[in-house]
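First comes one chain, alone, set out as structure tokens in the form predicted on its own.
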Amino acid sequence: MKYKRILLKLSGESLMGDKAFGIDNDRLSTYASQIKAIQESGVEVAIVIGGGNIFRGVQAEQGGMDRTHGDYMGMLATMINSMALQAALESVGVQTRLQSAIEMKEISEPYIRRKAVRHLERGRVVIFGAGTGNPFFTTDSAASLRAIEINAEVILKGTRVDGIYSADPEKDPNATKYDTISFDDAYGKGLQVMDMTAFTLCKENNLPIIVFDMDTPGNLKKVLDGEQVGTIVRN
């Protein structure tokens, strides 16, 4: 395997599958089997999931709700998704630990960096829920922060598209895909890889990002086998 320790970032929307809202059990099962395959090969796996399939803080703000209040609601949505993925992983025999940036002792451990690293070293998949625990920070920022804290070698950003394009491939048939691009070029071209806080954290800490299609079974393992899948962003 090309990488020993990774952080996998999944969007909440990806868990919807073909549904308009919520969690699709088939999609969850597919993700769990892919994660199990790489975990069994010896890769240490940490995961951050968004909450957009349930609630977004920006939705609350648009509806007149205080943004801080809405962001905390979004953090709770990430915990629902994290618990669902934890259950799916454990149903296929993968040991997991769920750590929350907001204390919820009945359902998760508090986030403790040293404890998270020890779980990874012992072969457990660690899911980080509730973002950073602070409003105004996205789950992309949480993924970047946690990846740096646990010394992950790469962030794998699982999406619905097979990499980064010069334009939206669903709207522009002439859009070209990048196999590799630098942080500076991605910024200069205005490519939306992650939000700027997350993107800057990765750039300054020399942490590469691979954007790939997680919805195609087997792609996750191909990325870790070093095959050219998706787009890699690095310094």
The other form holds:
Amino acid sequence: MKYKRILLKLSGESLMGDKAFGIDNDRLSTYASQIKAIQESGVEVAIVIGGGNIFRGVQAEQGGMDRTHGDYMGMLATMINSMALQAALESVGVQTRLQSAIEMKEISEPYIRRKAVRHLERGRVVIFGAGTGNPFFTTDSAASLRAIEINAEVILKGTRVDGIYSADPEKDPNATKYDTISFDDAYGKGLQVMDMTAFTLCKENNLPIIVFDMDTPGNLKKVLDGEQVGTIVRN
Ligand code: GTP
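Following the display of the form predicted on its own, present the structure of the form predicted together with guanosine-5'-triphosphate (GTP).
Now the complete complex, all chains and molecules, led by this one.
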């Protein structure tokens, strides 16, 4: 395996599958089996999942709701997805621990960094819910922050696209995919990798990001086997 400890960032929207809202059970179990496959090969796996399939703070603001309020609702949405993923993983025999950035002790452990690291060392998949616990931060920022805190070697950002392109491939037929790109080049070319807070955290802490298509079964394992899948962004 190419990495010993990783942080996998999953998108909430991807969890919808072909549905218009909520959680698609087939997609959920595909994710669980992909994660099981890498966990069984000995990689320590931490996960952050978004909440956009249930609620988006930014949209709430457009509807007139206070941004802070909407962001907290979004954090709760990530907990629903985290719990769904936890159940899906446990149903295929993967041990998990869920830690929340907002205390809700009846359903989750609180986020405690040292405990999270211990769980990972014992082979448990650790899911970090409720983002960073703060409004104005995305789940990409939560993923970057937690990855740095637990000394993950890389963030694997699972998306619906298979990497980072020089332009929008749906609009520009000449768009080409990067296998590797530096943080500076990605910034200079204005390529959207993650939001700037998340991007800067990774760059300053020398944490590479691999953007890849998580919705193609087997891709996650390929990334960890060191195959050229997706795009790697690094210093
Ligand atoms: P070790 O420290 O390695 O023994 O880890 P452990 O997670 O097995 O021990 P612990 O006794 O802390 O946890 C046992 C179970 O209780 C696990 O499923 C935890 O996720 C869960 N758990 C621990 N703390 C909390 C909490 O504050 N709230 C909730 N809801 N569950 C918790």
